[in-house]
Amino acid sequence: MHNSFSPLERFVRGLFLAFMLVWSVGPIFFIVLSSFKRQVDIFVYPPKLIFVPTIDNYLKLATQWNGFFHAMGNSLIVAIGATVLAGIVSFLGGYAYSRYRSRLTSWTAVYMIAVRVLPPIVVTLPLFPVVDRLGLSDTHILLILLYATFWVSLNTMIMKNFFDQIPYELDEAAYVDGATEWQLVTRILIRLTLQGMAAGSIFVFVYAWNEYLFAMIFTTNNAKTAPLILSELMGAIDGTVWGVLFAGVTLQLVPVVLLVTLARRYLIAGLTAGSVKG
């Protein structure tokens, strides 16, 4: 049977979707539009939708805050590194939790999720002296390890759900044909779980690209990321230059918006992993 909605129900649903669209896209539209406005025109009321665009804000960002682009490079290095590391560990962890079930693995899964829900600040304070003693402060590798570790637990569970949907009879058939366990994992199962790996990778990349707290505490100069420069723009001595700030935020948004838009089906697959059993 097909669900039928009355005209009033369709109107309410359409109104709700329109509200959610404005709620989600409205702030982004305002930021991007304002990045091409003069400072005096940004907060004028009523807002100007028709204006002469300018790229002065981007020029000022490049000349007066040239550290922003170096910080974006740091963000890219850290985000890619954390994504790759978390992807490898989560893939292997998901396989282990799916194929080697026991009371011990069940308890460790609960522990991983429990640690994941702790506020990040609770983890950073005891880590600070350890990081300082190891000489990892203000390094890319430290942020990569922190971000990957923070997401491994959730991504491992996502991968476990994908592995659970692959019948164990496939493993047995591969063993009968003479495949080793490593060959089974790297040649067969990896191809069947690419969708889950892609979904988890997107989560890690977006988090690492935008993360602020760990970067603020553990970096000073060499590994400083873009969100830190944006916070400095807001706290400038001579006041916040909103046009330049919005230009930086726009550039910061571009990679994430493109990634999420191009890979939205993988995100949906990751969010619904395990909800449908074949």
Contents of the next structure:
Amino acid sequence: MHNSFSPLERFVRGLFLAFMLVWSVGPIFFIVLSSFKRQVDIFVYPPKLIFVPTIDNYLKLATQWNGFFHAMGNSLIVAIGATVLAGIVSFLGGYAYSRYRSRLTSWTAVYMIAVRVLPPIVVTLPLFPVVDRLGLSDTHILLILLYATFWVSLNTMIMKNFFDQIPYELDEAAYVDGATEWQLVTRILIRLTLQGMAAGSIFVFVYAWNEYLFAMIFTTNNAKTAPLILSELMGAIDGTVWGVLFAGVTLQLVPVVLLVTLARRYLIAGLTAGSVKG
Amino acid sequence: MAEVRLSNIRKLYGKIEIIPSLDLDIDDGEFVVLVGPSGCGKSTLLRMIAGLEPINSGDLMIAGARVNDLSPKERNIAMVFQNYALYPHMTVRENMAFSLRLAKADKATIDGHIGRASEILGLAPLLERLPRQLSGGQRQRVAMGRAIVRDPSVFLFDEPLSNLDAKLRVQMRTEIRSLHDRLKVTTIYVTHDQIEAMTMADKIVVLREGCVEQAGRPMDLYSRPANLFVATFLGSPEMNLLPATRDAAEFDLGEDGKLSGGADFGETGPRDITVGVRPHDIMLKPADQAKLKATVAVVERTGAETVVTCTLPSGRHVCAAMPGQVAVNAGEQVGLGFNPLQLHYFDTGSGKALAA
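Could you drop in the structure for the form predicted in complex with the partner chain? We only have the form predicted alone so far.
What follows is the entire complex, opening with the chain shown before.
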């Protein structure tokens, strides 16, 4: 593409870009910056862009709200667990939907999508007594199951798209070469669907890391995740300690930003699966 | 190496009969080409031999053993696919080694086999490349290399050249045939291209709707086609067909005139006969020297050959092909001459060839 815009066009485009940047990055920038300010400096007007940074907020978070780090650990366990579980199930599901076509598979595919469209809370709340009876409330396993289940339907379809792009002749070539179905899947197909797995994993991880509602309903203490602590920070009895809250939010942001930046390529591939021929 | 015998082979997709009942014998070391229009069941048949499609009934024997219920890997066959089906994440070497690795061959054996195959196919400089870094012809060669390293008793090719451009196709045709002459492994090759079939095969099997129309050596099929289908399927340009009514030893073509053939079918033979003549067996003559007269419609010159399409008085087209460059132009009146001994005769009703 060559650049043939007039100066006015370029100015308007720049303006739009600036607006979008302020719109999307502005709040994050404000939070991250504020987490390094003293409480009194946070809401002064006009905002101070030049100030002496302090890590007081982080120290306070560590000393007065040390439950936050425990909760972050919980978030990590739950996010990784859900990602792995959803990854395995949707990989195998996608394989089955792509390679074993029958009336049964097409009906269940419709069902999976339909369930995904319902408000999650409607599907989940009736589970409460069951979960209680099974002794699963306030456990990591429960959140892992919930989050993974929530994403398996969509990720299975993403994986099916990836499998569909691999010509069936490749399977046949492997069979003729002497491979069993297990060897076909583990030595060939898994390598060719890595992009899809990566994209799907990011969705699950980010979702599980950020999720608030289910965690609030189903955990009380042991499996409490980081977003719950952040909300408690906001509603603290002695008023919101903004600096500490912003420090927590900043820490909460780090893994997501890192993950999405590192895996940007896979993410886009996953979102556009099936639209372009590999 | 092995002979392949198919007896009474039947294939259904649901209730649709793809192959009603098929018998075919392929000798050890033979190069057999299955040819026919799309949908004739040739690829299905090949995939049944490979073990990729179940056989509904009948016996498939490879090297004397019934293999109907064996998986592809237990049949000791190798297959080259139309789109090559190379493993995209593996190098050429890994692609070729894959089957040997699965069979748990040791490194020295693997290296030995790959060395031999890459020498035969000229793949040595490409061994460390990925498939996407290869041209179409090279990928084709790797697919063959992958087949060779396994020392199979039967090679199966499923339209392996149809993704290549015309020039490369001719070159690979020769390569595959010389590979066969060198390895002498029984080969079954599927194509819809009759030129490939004619040039490569020891034996051609012409299929239509799951049935063998005719099987035999290429030149036998060309010069003595068993029916109208084989007659028009093989040969390019295709054979001219002139429906006629037999009148003693003459063939009445209606308003186009009469042909005196070299055949006599006696009193009992059919009256409605289709006379077939190959374009290369027609000579153009001055109009007043021939019984059949026509107007030249189109002249196509390839340099080596001149193909002339003429229109008979009835509006029917006849195609004549002559070597070299023939001085003739569209719109001219010409006469069509034939050697009666090179005419083919078919029963118009059944389409079967009649012995002249």
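Throughout, rigid core stands for the largest set of C-alpha atoms superposing within 1.5 Å between the two forms. Here the structure is a predicted model, which means the values were calculated and not measured. Numbering follows the first chain given and starts at 1.
Once you line up the core between the two forms, the Cα of Val12 ends up 2 Å or more from where it was.
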